[in-house]
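Next up: a single chain in structure tokens, the form predicted alone.
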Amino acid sequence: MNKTKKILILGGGQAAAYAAKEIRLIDKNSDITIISDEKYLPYEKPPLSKDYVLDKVTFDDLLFFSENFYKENNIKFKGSTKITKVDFDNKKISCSLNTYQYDRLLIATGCSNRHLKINGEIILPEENIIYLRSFEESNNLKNKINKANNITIIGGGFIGLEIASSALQKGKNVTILEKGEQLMGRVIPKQIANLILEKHESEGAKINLNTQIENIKKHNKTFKIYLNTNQVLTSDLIIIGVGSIPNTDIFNNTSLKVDNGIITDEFSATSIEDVYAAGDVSNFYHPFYKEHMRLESFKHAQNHGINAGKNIAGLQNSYNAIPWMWSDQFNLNLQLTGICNDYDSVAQRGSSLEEGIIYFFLKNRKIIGACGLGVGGKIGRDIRLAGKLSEKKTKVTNQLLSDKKNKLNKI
């Protein structure tokens, strides 16, 4: 008689939840355990900077699956459990109180906030200096925004801009400091970044690009922020969003291959047999782009978790999903599919935010990426179709894409 296979999932986020669900759909018998250092069941994080801050949703609305789901599917969840030791040779992981054996292990430990450094000094969170990653941090953030008047946001990426949007809608004075020459510089094309900047400024935000912070000094309950432009800002709340780093420290002295995340193949397998990785922590091989990449997005975490689950359960399933991400700011919805760099030409579709504006990025007459911005969900359908055209390597022209009379689903 075969013994029950033990599957451990290290990490309690979206990739973990969807991997567990997928494994159980295929494999009714294996012992599945999710081990998380958070006490909460896996929950959705994008609303933490948006709808939760604006009191549009409750925490229960954020759960991917209810407690009953885990019980009914016999998926164990061990929260508030910090794994401190990994022994790949003997297939076990340990915390201070317990050791857990596994037959197959999925690492879905996600990312942590990158800390701001000024003159070599790390700026750690304190009473009125906040980083956002977890539900508890979002609760604290919401309370602090409600009490603050002058808010400074350091970092003009997705998180910083979404928080700025929420704070401005609450009537706060908001200043955004960004060291780069554009907002969302790592992933969003400049054409869309400029439209976002205009929207934030029209709503009252003060935005400083190409700005370095030279010092932050606390004075009673406020902060003085000294900039390289000789400006000195006064702020009673500082929110920092300067990127994130994959949670791989626990594997530093092991044989697991790590380079900007855990190296995996297109089947979510790591360099160690029976060990897989998925979501933000994985630097995975993408067969469509023929390169390794690490993505931090809601949809990727879900899809990559599902794919890892299939492979752990015994299916050989390649992960080749075209990247997709979104952001809601004020009444605008931003979406991106593919990768918007290394292109030959750009085609613009639409001329106003009311109808939606999309930029298509082409190489050898094929769409490699598309990014759009519009009121509500105006751009969603065409962005989704652009991803499908990219996936199918369909040849197009700038003229074809620019003319809105040409429906993308007919191409």
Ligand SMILES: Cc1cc2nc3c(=O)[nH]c(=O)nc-3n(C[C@H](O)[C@H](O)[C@H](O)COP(=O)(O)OP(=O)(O)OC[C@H]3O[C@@H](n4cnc5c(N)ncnc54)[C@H](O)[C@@H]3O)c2cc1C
Contents of the next structure:
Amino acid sequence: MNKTKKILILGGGQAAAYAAKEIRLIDKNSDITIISDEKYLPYEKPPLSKDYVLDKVTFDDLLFFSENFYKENNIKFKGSTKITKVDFDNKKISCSLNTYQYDRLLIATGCSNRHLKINGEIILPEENIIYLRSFEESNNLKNKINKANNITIIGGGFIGLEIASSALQKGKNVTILEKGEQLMGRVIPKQIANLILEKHESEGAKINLNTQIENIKKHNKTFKIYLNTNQVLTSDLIIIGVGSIPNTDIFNNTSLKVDNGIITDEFSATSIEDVYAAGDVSNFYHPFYKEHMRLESFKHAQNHGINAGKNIAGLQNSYNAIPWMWSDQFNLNLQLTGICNDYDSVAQRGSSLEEGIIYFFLKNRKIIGACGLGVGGKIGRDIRLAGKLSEKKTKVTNQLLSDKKNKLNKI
Ligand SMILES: Cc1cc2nc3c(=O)[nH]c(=O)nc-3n(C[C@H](O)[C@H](O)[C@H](O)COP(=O)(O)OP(=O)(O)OC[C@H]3O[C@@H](n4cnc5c(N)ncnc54)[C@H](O)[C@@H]3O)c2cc1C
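Given the form predicted alone above, I would also like to look at the protein as it appears in the form predicted in complex with the ligand.
After this comes the whole thing, all chains and molecules, with the earlier chain placed first.
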């Protein structure tokens, strides 16, 4: 009789949940176990900085799948279990109390928050200094924002700006400190970053670009924040969002190939046989762009988890989804598809946020990326079509894209 195949999924987030679902769809017999250091079943993270803080959703709304789904599909979930040791030679992973054997392993450990450093000193979370990644941190964040008056947000990236938007909607005084010369620096084109900046300022945010923090001192319950511009801010709550680091520490002394995340091929396979990686933690080879990349986005975590699931279950399935992500701030929706660098021309479509503004980035007359901002769902359709045109490598002109009379689905 064939032995039941043991599949372990290390990490219990989005990539893990979708991988488990996919494996079970293809393979009805294997033993599937998700091991997570969190006590909760896999849940969505995007609302943690927005709708959950604004009381628009409850925790139950965040679950990808109900408890029943895991029972019906015979997917075991071991929560509150932090894996600290990995033995690839003997196909074992361990926490302080138990060891788990696997035939195939998926690593989906996501990212942790990068800690802010000031003059070499690491600023750790404490009572009124908050970092956000998990549901528990979001709960704490919400309670603290509700009680605070003057909030300083360090880091003008997505998470910082989304929290700023939530706090401003709650009537708080918000200051954003960003060391770069634009908001959302690394991934978003300047044109869109400037529109976001104007929106935050019009809603009352004070935004300091090109700003470094020289010191933070606590006086009773308030903080004094000393800036390189000689300004001193007073704040009762500090929220820090200065990027993230893939969770790969436990593999440090193993032969697993790690370089800004776990290196995987287009089939989600790592450098070690029977070991796969997916989601935020994976630096994967993208056959369309012919390069490795690491993405931190909802849609990618889902699709990449599904892809890993297919390959673990025995299919040979290449991952080549065009990157796509979004952010919601106030009534505005931002979306990005493809990659918006290394372009030779830019086309603008739309001129007001009410109708939506999209910038298309072209190289050799082909769209390589597009980024848009607009009220509600105004830009979604054109961004999706831009992704399709990019995937098909369709030749376009700037004029064709700029004129809203030309429907993108007719190109
Ligand atoms: C606040 C916030 C807002 C976001 N908003 C957006 C958005 O608007 N749009 C968008 O596209 N994307 C957004 N994202 C990004 C998106 O949520 C992530 O890309 C996605 O959750 C990644 O999924 P993952 O499965 O790779 O990792 P995660 O969902 O982070 O799951 C990893 C899991 O592994 C666990 N783990 C790690 N190490 C161990 C260990 N040693 N032992 C056991 N368990 C371990 C972690 O605790 C965690 O539960 C947001 C993320 C955050 C944090």
